[in-house]
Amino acid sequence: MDFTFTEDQQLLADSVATFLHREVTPERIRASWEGEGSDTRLWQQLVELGLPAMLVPEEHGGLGMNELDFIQIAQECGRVALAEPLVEMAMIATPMLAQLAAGSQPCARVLQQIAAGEARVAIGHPLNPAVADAGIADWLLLASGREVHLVPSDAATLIRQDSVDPSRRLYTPEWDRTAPTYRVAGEEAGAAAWCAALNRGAVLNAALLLGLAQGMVAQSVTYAGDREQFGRPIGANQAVKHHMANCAVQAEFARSPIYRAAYAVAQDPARAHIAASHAKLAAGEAALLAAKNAIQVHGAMGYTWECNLHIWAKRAWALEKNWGDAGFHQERLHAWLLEDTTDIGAEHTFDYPAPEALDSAA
């Protein structure tokens, strides 16, 4: 069984990574903090690369790809601390619209607008108290109970909320919840859509957190090699090496659960909630450890406004609580582990039959 990415998937991820590392600089991120944070030229470049349209079904003008095709791109977006709302729209809002498009003409129209690069969509999940980047979105996916409402941004009143991360502009939306024109899914269909969106959101954030952790480690290693004390680089000290090695190992341990979760979301929805929670927990731990140790390697100056490291650290602190905090995902895993029907053990890793079943069959 081959668990590696295909050549096409890897080539796409590598080309996007090259573009992001060239175009998304700390200076450009700082510039986006002014106003509403929309870098029109950068967004147009992302549209020209086809990234917002990747998960739009082909019948709506998109590329018809899935979450596994996008997961490495999400990781690279985290590595450069991309401020544009590409990842949440492409990997959460777009699949949710596609899930509802068969029974909702408005969802189908918005998918066509996304594929053409003419619309941005922000999503407000019931688990998240505020909607990120609603101020620059054309449409809002919002919850009223378990229903799904697709609301034009100009039909909602947006109340700005503070965030530890200047790149995340959060809003609490108020809109007419009784308007039938906004409702695109009722209670039953809406509950399924919000559940699937939660799993995608957890996987997406896990990929972003992994990329952020890798970005912070890379910056700290560079700094430790350049910064000299007593005539030699501080990176020559064993204590500094151990800090960075621990971060690198933690990030590497998070990588496989994230890729597995992306596969589960795309191909095995019945197990997606367990894989998503595992990935979010592993990536959250890696990102928090990287932020802590990277700031310590920088001698605490990493948290100051002048140092670029704080861009990555603050994003990690914000995203670790988004789409379910550690307690929420631990509870999901605990509930699954305590189920009587849960198959645990090496013999169930690939759904092989238990040894006694093989004996009886013989």
Given for the second form:
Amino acid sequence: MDFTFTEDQQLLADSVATFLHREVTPERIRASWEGEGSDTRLWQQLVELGLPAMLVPEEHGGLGMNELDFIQIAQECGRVALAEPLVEMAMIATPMLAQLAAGSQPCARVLQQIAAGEARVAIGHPLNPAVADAGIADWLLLASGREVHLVPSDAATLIRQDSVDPSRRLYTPEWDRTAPTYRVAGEEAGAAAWCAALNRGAVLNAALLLGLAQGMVAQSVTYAGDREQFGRPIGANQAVKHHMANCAVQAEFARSPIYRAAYAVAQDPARAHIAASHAKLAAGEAALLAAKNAIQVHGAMGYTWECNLHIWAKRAWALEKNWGDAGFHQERLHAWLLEDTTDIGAEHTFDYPAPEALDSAA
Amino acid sequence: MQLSFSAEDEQFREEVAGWLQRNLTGEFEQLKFRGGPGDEHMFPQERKAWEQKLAEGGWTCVGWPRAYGGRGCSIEQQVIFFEEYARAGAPGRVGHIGEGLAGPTIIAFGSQAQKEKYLPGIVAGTELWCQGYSEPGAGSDLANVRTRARFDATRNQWLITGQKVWTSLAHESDYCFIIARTDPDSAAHQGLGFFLVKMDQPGIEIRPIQQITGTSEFNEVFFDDAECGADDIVGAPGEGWKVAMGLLGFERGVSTLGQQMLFQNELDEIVNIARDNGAARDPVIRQRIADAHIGLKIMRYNSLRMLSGSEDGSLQQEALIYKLYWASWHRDLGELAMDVLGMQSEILEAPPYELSRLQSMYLFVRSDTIYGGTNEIQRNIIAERGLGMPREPKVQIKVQDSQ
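Just the form predicted alone so far, so send over the form predicted together with its partner chain.
Complete assembly follows, chain above in first position.
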């Protein structure tokens, strides 16, 4: 057993983190709220770093890496509140295309385009309220029943939906569901693909949520050290610092289930239900607590639009409800734990069996 | 103990309900369920007209003594008034700072001239008030006020210079009550004055603060030698803190009942959504709805019990626990609302940033645990003043020159 990242994985994550912290500033995020919201130059930089191509298999021109290579990068994207759709595209849509590419020429072609930095893909899982960033995508992965449709974005009508998080650009797509050229997976293969996508989505969102929590704690710790009342920094008060300590504990304890779940989806996403749900729940709780306590520690400033904190807090509130909300993931855990046949004995530290009955694509 | 209303009170209830039914119509129809927490910036002019409509019927300042233009209602009748007001969906009271805070303070501490000058406008719903307590450097540490008031004998005016912040509805208000330092060499609670200041004057500039809701009901207010008449200081120079603290007692009195009724409306809406969208089948949601109901009933019973034993409709010792309880309860209610809405909770009503009532409430409740004394300050007060525990170590500081 080795529950650590390789040196290569760590180096990559660190260098991407350095880039993100330098480039993704709150000012840049706010600027993206105007207009269609895409920061084209930033996306180009992400492409130059090879990030969208990481999970494209080598035979389609990509780097052939996996979710474990990417999970810490996703966390860093959360920490800086990156608004660009890197994570959904690179870690959820791309592996789904790869999963279907063997039986689908269009999927293989789009993978090539992703690897070349020429195409962006948005994904619309039925468990999400809308399709994020469909407006700037070239291709849409959409669900029609359990079928998977790969639709050129200009062939779909996109109805804009505004999110509580001004960084998130949501759309409800309408397209010709009967056109045979769009269908890249039928009912059966589609169900498996959506199920895998949900597990990946839950894990990746968990990493984003963890990063958001860490980002909010960092800002609040700084603020509590700067802001003075009663002649000393407010962070000197136990009541204030305990808020941050509670958040740090939650966030730190969300890390292990997330990394464990990333390992599970890298091994076999269709059998990662329980690990994925666990990760999403732990991270969601950590992010919501961080948002709550960070605003509290910022006092009235934390309630203003001017203060950057709400960029993170609103992202956390939105993502916590995506890729299955807490109720959905709790239900998956309960249903599995309470099955007569479930074996959760001492020897099952790492091998969660995937309950086939829990078809998450439904 | 007698937990029911008298026949006379029930008749009063019919009177209130009947009046609201007849008058919350026409141009006022659009105000139903508006102007509550997170929605306070909406329809200010229309809601001011509504205040005047209420005044015509004698329904402003219902708990004030008749001598000051009030209705002189008993506690029971005030309870009934707030119940019926909420049940009818009548709008958030844009005059509440005048009626609930400024007026009672002037009645308790003001001069005869101040009573004659200011109370009629509050009763008539024609003059709105805002509150100037917090400053950039005086939040939790409210006594660290640096706004200065110096008396100019030649003009017979106080001249006020400084900055207030988080001032609700300043841009709609005719007057502001503020605490300012009358003795420049003083520190903390000493040397403050309580002033009644006219808002429409060259020395005052109001800048809206955009909140996380995207809207602006709070403001920054800048005073640059703003004038305040020699007769418009409440109490003597140096007594400002005493007056300001007296006011806090009114803040936690019968007006809490009206607030609870707004909460009840919010909870009802959440329950209805949970029934409709299936969230009510989730056992965790069911438990949280029950908890929310219990919490609201606790607040209500607590207020009613305390008010029953109060002579003037103010809460004293009990006020210590109330702010922490309701603010935390309301924040939890916001989270419950979003969890009941599930993935739809993210989607706004309309561009550019129009929130639904519950979304707005969810964001607004983030300020509940901060304004009027943060939860952390409230816990210190409960522990130190309520339980007599040792005080937090305080650092002595000298007020610096704010120029």
